[in-house]
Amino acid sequence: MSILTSMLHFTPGQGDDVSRDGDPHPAAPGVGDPRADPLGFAAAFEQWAAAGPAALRAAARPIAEYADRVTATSALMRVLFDEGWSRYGWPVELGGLGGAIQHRAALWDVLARAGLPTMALYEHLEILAPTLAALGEPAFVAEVLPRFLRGDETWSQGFSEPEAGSDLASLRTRAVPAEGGYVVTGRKIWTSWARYATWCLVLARTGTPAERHRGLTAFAVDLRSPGVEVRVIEQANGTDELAEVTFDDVHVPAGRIVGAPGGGWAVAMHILSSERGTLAWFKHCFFQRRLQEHLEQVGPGAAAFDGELGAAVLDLAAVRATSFDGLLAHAAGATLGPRAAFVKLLLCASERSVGDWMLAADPDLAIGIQDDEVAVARQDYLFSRIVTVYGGSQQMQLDTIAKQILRLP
């Protein structure tokens, strides 16, 4: 069994398994299915895993193409939906088949030791998709959610602006009240997958700038709509995950609105909570996967480089530990606050050191072969380099540990 088997015992949270009448989702499973305990659950799904489905084989193997690596994985997701895996540990009245976050670590867990290298952009499952559960119109989200488990259609998040990246409470764009609405307009930047995405939960200023942070609201923006532009940014990786998207007049039905109105800090400080905390546990899983895969490849001669696998191998335990105790908060109901700012640092921290050694112990990945297995390599230790500034910098989580939690002046 896996890493997971110690935390699956733990009961779900408050919420995380609703159901009412009149639903027009598939009703929960009986008391008889062993899927609806996170450990049988667990069980089942690796014999499932380990009998090497054909869309697991396809999004498990080495894709140096982006695109191509989007179009395996959703594949793999419209599987994992279609069989029920992928809908345990959500509402029923949303979609899911109830059950907790344990369901949905168990699920990424298997898929990560069974070759699986990424969550690529269904990273935004465990970052959005918990926000929209808890804050979104119900029945807004009881549509879109299982579009976007079973991969139909995705989700990018509209935060960060060319004038307003760390200090977000002084973003620009602005939605007016309108006639059955608001209409949206202003630019976003480094909005992830936005290229791939249907939807983009945009954060947009309804009040005064002076209110800063009180005067903001959380909008779910149709990418399709008129008036929006996706403008592709390159990474120095190679690969296109980022986006500038511009709203221009843009029209969002009131109905789109996420939270309450001038609630839009609530809805990021949620979305934070997951994004820093809690995802640390399904993104230290791909990195477990990827240095145990490389240390298969290279061998003996990785002897020499000890001290780097030893202080990976320290780093990884550290984001276990700390991203546990976030995946229990989520399941009691309850979000991390200010203490997600730890969790984040020690991703990065794990990040970069299983970087560092790969680096070190194999120097193909600098120098090799361009095939897709290196291609996919280099562009994983690249990205490992900005993993300290992107989703909030090294600087801002040791400013809020310092503020927030002891209180320096």
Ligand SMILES: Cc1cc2nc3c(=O)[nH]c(=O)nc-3n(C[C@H](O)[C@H](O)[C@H](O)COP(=O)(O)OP(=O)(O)OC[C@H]3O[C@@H](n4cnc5c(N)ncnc54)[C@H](O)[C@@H]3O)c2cc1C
The other form holds:
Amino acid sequence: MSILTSMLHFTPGQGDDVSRDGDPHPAAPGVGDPRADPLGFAAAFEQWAAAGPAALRAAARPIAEYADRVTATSALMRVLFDEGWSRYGWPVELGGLGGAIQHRAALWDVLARAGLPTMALYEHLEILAPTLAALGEPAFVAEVLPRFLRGDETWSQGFSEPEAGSDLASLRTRAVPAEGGYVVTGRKIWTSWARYATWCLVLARTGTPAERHRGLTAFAVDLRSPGVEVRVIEQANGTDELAEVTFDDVHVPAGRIVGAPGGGWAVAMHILSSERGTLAWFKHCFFQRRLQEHLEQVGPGAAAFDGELGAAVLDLAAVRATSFDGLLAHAAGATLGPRAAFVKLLLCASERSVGDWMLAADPDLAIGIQDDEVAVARQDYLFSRIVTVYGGSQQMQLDTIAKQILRLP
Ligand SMILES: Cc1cc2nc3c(=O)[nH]c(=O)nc-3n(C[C@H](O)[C@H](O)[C@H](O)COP(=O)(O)OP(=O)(O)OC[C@H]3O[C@@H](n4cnc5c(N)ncnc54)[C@H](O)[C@@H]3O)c2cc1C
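Form predicted alone done, so how does the form predicted together with the ligand look?
All chains and molecules follow, beginning with the one already shown.
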């Protein structure tokens, strides 16, 4: 068992091992099942991964074509759900098997160490799903969360607009009451994985522009609805993760409001607390793996770049310590609030420094693409140049720390 999994001590809490009537999925683990504890879960899952199941082997390799990577990762999610692994850490009443976020932390740590290159679009399981579970309408979430966990349907996040990024409270997408719900009209941009998604969590204005963040509501919008158009944005690294999504009089049933009407800002802050805070744990597992793999490929030549390597190792250690603290806070029912800005800055620094080291030690990244392995490494390197923008730019994180933590004027 790794040092990482030895950090996963578990304090039983809400949602543990609760049975319910009419559960369409297998029941939660019985009393004495070692998987009810994250350490026992990690050990059992590590054994499962070590046996090299076909779905894991198919996904745990460099796949340059992004759509193929999505297909392989989704096939793996299906197996993980059907065998129960990915249901740990989610409430039983929402289709999970109980347990805590440490279960999910162990799941992705083991997958990363088994060679899975990224969470790909399942990052949104750790950005959006915790908020859906906490603030969504329970019957709706119980319907959609299992499909998300199983990779049958995925989600995207519709916050940013062409004129509203850092200043999110100025967004213009409108939702007006209509029979049985609302009609949503507007334009979202930089919507990660919208191309592959069934749902989009859209932040829309239900109040006046003058109300700013107080006049917003969050909606779960079915992207298959009439009036939705998703246009892919090709990125400089050759992937098609991002999209522009337009909503032209899209009807959204009233039961698809997430949080309270007019409470969209609280929903957005809950999501950003995960995206800037706890997500760092999940992502750093993959950076750690990337660094390790590259070290093995470069071999003794790595010694010439030990300065870059040392910086990457230290940055990763900082993320690991702070993000694990975030996991514990989350498990205790708290959100990180403005403290998540620190974690986000450290995560950005580590992704960049791993990229810097990879480029320094492997000139192939800059010169030519021979195979999928180099192609994916180059995609990762180029992506590491834009990480200081998504989830709120680096300047905005510094602004949050200055104003909300240091209370500077
Ligand atoms: C890879 C990637 C994935 C993304 N995925 C999503 C997604 O799934 N869903 C979604 O809704 N959005 C997504 N975004 C959008 C992202 O949240 C925005 O790009 C970000 O919030 C910045 O907004 P902007 O691009 O409009 O830049 P702007 O807000 O125009 O900022 C431009 C520059 O000005 C600086 N700046 C702006 N205001 C201030 C200020 N008050 N003080 C100091 N500096 C300031 C910023 O730091 C930045 O450097 C993604 C972006 C990227 C790069």
